[in-house]
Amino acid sequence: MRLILVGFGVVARSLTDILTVRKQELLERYGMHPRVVAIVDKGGSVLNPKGLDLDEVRRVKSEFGTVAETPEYGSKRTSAVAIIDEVDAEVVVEATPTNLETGEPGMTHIETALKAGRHVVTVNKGPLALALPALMEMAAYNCAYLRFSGTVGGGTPILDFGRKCLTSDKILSIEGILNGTTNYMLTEMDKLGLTFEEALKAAQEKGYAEANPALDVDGWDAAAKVTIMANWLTGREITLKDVSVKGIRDVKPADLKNAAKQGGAVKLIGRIGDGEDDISVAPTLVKRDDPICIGGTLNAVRFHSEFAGNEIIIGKGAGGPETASAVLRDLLEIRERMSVN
């Protein structure tokens, strides 16, 4: 299986680490011999049809800031679209930053790959939140697979659990904590009596929140994940504009004290209810004895299905190695489907 990596940040580099460490195991256990033939980052690209030396590429990236400086195989001129179009590979791994306004540049990368009949694994929520129904249709038309389990829950298999483990049941509703940054902030506000501003500063100091935290604190990251889950797990063809979104900027210490008096805590909850329009993200009072009332940076999702009732999955919602493990999970699924077909 030949791979093109578009974006070479923490997740993609972690993926190359895992592919290197597990190389023999992947071959012996799954009959999979992944070969990264091209990598593209902001500075350019590196290409070797025979397969790249991943240790060397990681060293160059660390030392020079771009894979384009790789001796012999690096280039500062080649674009991602040209690489996707022209380089022979079965799978494109799209790992550029999320853009929830236009979905770019990830949208173009994914569309280019699918139109070329290449399978796609992405950890980029932007294109999926804005156009997942259309992208799934494009993938089907071009006989390609589009997989994205790392976009919700990082390495925690939330999408796979809902899609595979509940395949014999009907999911009636889904709700949970989908953003670790806001969960950390609300936990600290509850525990220490911090204001929103104080909790945000603490989250930024620990590296949990970006310098511009709008995607997290205004609820859009969680809303993107709700959009993906609604499409993939309940069959609703929606986009981000169909989700009612409210973030945590207006949550005050008094709100948390009031919740505590009622035996609960305030959490940013993403919800997909049983009504067509019941899709939302909002600060919500959750009882402390509710299993999804977790603290810190964890994610927790409850599935309510027709026959099995309630099931809850809890785990880390982000992190390079964790999300890279989800990418590998998707690659293994594609490898299995390719071998069958």
Given for the second form:
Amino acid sequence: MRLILVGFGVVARSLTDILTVRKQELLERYGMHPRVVAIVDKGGSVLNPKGLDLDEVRRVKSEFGTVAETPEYGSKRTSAVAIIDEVDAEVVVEATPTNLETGEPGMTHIETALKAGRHVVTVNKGPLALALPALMEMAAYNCAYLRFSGTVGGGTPILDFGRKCLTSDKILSIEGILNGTTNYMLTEMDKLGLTFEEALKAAQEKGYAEANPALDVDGWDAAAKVTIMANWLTGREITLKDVSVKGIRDVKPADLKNAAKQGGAVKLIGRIGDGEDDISVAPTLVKRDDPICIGGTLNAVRFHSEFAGNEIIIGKGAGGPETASAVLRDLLEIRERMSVN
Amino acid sequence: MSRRRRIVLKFGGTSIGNAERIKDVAKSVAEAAKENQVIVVASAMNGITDTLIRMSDLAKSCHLDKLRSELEKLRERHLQVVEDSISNPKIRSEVRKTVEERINALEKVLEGISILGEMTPRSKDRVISFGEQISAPIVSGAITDLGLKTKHFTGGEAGIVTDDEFGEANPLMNITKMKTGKTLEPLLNEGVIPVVSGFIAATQTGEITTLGRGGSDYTGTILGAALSADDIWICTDVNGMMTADPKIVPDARTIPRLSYAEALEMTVFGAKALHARSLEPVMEYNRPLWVKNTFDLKHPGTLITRDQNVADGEVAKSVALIRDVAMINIGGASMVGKPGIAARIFQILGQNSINILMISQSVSEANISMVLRRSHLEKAVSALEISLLGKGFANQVNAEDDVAVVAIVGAGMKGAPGVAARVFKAVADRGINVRMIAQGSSELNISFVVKEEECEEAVRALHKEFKLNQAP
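Okay, that was the form predicted on its own. Show me the form predicted together with its partner chain next.
Following is the full complex, with the preceding chain placed first.
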């Protein structure tokens, strides 16, 4: 199976690590022989139709900051779109940074790949949050698969788990903690009585929060995940603007004290309820004995379904190798589906 | 009164590549016309079809500046050839007018494509048909210049009717026979020489189609068959079909006689002088086909007929070489005794439009090997891996892209024991390892795969072993 990697950040690099280390196992257990034929990053691209030497490309990336410096196969002047459109490959892995304003450049990459009939695995929430119904239709129309396990919960198979619950049952509601950064901050505020600003500083020092933390603390990252889950798991055709979003900027130490008095904690909860418009992200009081009331950077999601009742999945919500494992899961699923066609 | 002999003369792009050559071609036609009714088929001047393909791509992607400069070059080249190949001013000005009109029409078609930004197979056929549409009037003019009566036609005008498989259309032979009987037959009987554009034809409703690769040869054989020509000459730039590529084997020889079946085998193995499809009409209508050298028409060239001509002791007639191929081996103990694997493999390759040139499976069934075009290799390997690995079908799909196919062809091999032994001993004696072998039950050829770096040596070894440098 030939892959094009678009974006060569932490996740994509971890993926190439896994593909190298587990090469033999992938072949023996899953009959999968992945070959990365092209990688595109900000500085250019590297291309070899026979499959790239991934160790070499990673070495070049860490030394020069771009894969374009790879001897013989690297190039500084190539657009990602041209590579996606023209290089023969079965799957495009889209791993450029999330942009919730326009979805770009991921949106164009995914559209180009689907139109060319290539399957897409993405970890980029931007295009999905802004246009998942359209992208799913585009994939179906072009007989291509669009998979994005890594966008919710990192390596924790939240979407796959939900999809399994959905089979034969009906999911009535989904709620949970979907953003590790804010959960860490709220945990620290609760435990140590920190203010929002102090908690943010702590999170930034730990490397959990970006220099510009708006995506996390204003709830947009969680809202993007809610959007993806609503489409994928409950069949609603919605986009980010359909989610009511409130972040944690206004959460005060006093709110946490009040919550504690009632035997609970304040958590940033993403929720998809039963009603048509009941889709939200907001700081919410959660009882301490509720299994989804977890601390640190963990994610926790509860699926409430008609027959099976409550099912909860908890796991790490982010990380390079974790998310890369979700990408690999998607790749294996696509391969399996392709092989029976 | 019995009819004069009737011959079709087809000239390739190199044969009419410049004004001097066109004048020579005209002289050859005049010579032939002394004793025969002649139908001339002209290719596009060499390089022009590629230029037109490039121009249609430029039009599609709206590179108008580059397109115009290519178009000007094309116009200049043709008009210069008109100047230099026709001396009578009246004929010259008529031909120039026709050529200019057609180039203007080409420009309009290209503009249309650039406005729409799309190119269907149908519009592509329109564009690439212009090479022959422009060359035929020039060749016609050069013959008229020598005092003969001519009339130029596009394939469609001449009456060649095809289906609507644009890009690789198939002639509807009976309709073509009827139509050409009406358009060309009366002219031939009046002593007029029809000059027909090769490669292009038309659907029943008049849409321009093309006949695919080697299409001008095809035009020649279609017309030869439809008009019951006594001989069809394919005039190219080599002395007929050769025992081997003279670039590899310096003492390679022209093969004087071949059967249709042998010629077909050779064309499949890439004999440059002729394309496989062009043999179909002559086989069906049993017309003798000559492959000759435009620059040396006195040389007898190769005569291809229905008869098997096997001289005493003659086993092989030629050694062919196919490069740019790759080999795939699909292996694994799990394949043994499992029905349906071969079917699965070919289904997968078929779904991906990948053509297989050669197949072999050992009795142990532990592997299946196949040869395909190198350009298809990566796609094929990927598709096979996705469908076969991890499914209990196969453990591995291995590719080798540094191989070539060598084939020895000849009707004399049929029923002659020991040919294979001679083939492989000759190759082994030169230290060349054979990777894969196939022989069809027609026994007209044995083909095998060797490393590309050793393939020329293998060709020379076989040429020597079967004494192809000497007349049988």
